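Here we start with a single chain on its own, the form predicted alone, put down as structure tokens.
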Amino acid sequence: MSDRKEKKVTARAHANIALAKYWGKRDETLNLPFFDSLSINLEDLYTETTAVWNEEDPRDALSINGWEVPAHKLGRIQKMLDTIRAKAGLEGMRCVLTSRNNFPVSTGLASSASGAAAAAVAAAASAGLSLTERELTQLARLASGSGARSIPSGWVRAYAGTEPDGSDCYASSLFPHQYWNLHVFAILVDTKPKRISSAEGMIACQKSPFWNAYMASAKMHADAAQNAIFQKDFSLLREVVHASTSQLHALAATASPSIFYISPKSLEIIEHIHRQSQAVPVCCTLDAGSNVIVICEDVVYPFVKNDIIAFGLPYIQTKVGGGTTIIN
């Protein structure tokens, strides 16, 4: 492959939240999970990732914010850099990613689903694949659970499938972006990296006594979202948005052993917002972190802005963003 021509590309990649949650693998290596989820993506926060391919570096390579990846950490973006290598006809031929989010990364931001779904794409644009969406979030899903849902745009819907293969297991967009004009914000209240990741919280979750019953009641959750999305009707989505993080954060609590991804200020913010829900179109929710999400429509944006900053901490205003692209 030495007469091959580098080529660098970039692309970006927004983070997304789940409204209807993804927690639990029915197959880890192929990161294929038990139940549907459905998310937005996030449009001002983002991943930026470059791609090139060549024969001078002796490995694959990553940095996230100037921070270069051990070897041994690469783990599953390894694996979709060697689906991505043998689909090219790359033998010989290693990748370098440099990749920079500009919000705080392993914080329940999502910062690993838009870091997946960027290396995804630049990286197989760069080794010259041209693939579908469909085939994009598949291989994205190698290397994150969560990153296939950051590749469409908007709403988004990843479905499990039952295919051993994972095959049937990919994401795609309900609704576009500009569907529904929601207010989101990003409340900050622990920037630092936490302590237990999702992929390690997923494994102890599964040793809970209620895991069989949060299985069975998340499973539901993704089509309520939808209906209520499809329906424009927030007081449903509210419903099912508080649902799935109170029960995903409960499982949580009663894993083995026990994680507790929200703080006290978490649970300060988490109690006000459902008391203001009961009057006003407003919801939120988390992810595996401390940071709260916050939604709500625009008749009370500014009455829910004020109530934000009077929490004292710094946050990111947005609204729900496109899906990942190619910018150079």
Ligand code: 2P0
Second form
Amino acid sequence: MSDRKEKKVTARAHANIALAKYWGKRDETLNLPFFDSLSINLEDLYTETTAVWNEEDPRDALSINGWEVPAHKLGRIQKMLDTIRAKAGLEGMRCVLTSRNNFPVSTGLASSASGAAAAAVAAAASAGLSLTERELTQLARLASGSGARSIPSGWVRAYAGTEPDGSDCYASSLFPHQYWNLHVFAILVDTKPKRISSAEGMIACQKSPFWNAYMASAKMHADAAQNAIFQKDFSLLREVVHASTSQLHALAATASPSIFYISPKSLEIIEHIHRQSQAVPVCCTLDAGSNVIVICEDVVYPFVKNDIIAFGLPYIQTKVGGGTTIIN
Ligand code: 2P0
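With the form predicted alone already on screen, would you show the form predicted in complex with the ligand?
Okay, now the whole complex, with that chain kicking things off.
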């Protein structure tokens, strides 16, 4: 038995929504993306995870909202924990992660991102490691590619890098969360877990005849989004957000087998927002699910909110949020 004192640490991480999306991996094992992506953290959608290392059982354990995840389904969380164990010299000890989300999981609302980020920060701190933000983004990335982007605050860019070992692949904040006062509405079109995971979807999409054309276009989106944000130019931002979203979902439809994350109801909302966006500073996006995220400028907030209410669906209203923090 080790005489190391057990240290429980709880971290809170926010979900993020990509404005320039990550889709496809140059390395499946290390979760290294083909190109850069850019996202905002969502202040009111978060995961809180408590980590503790002990010797009670040789196997790591994870529960999500009270559900004990079977050992064979730990997947890439296992890889992240193994990395922490090796760095901290905790061979023979296991990590117990207890995680809760305040929003529906596996529905394209980036619960894998907030889950990975909260687990990375809590497990590393509980293991006694003192890591830089960049190192924490690399740990979170092992569990979920988009998870790297939930570690830094506000407007975050994930850099794909080129090194085979992933040493230059990380995420960092471009602007703090207060930088631009935008409003975000997550419209809950469907809260059932999605049938095809993002990881499977990415692989299927690489069999699309349009994959190379998609890559050529999608790798420009992070620079375009960063430029739009730097200028606080909403119409430029809307252009890139709509391009990034439409191209991903069009690609998914041409994957082998075809993937349709968008439902008829999401399409109705998307068409409406696209029409509105010709006249007012509003845009919308979806990740790998049917829930629609609507983003607007402060000046049109009451008008857009009325539109959202008229859809008659549950929604979560939020703003750009901070990074992952230790809360206990
Ligand atoms: C993104 N998505 O940039 C894109 C857009 C979904 C659509 O990253 O396999 O759960 O764990 O690296 O991070 C969701 O995929 O995938 C995602 P893995 P992840 O947010």
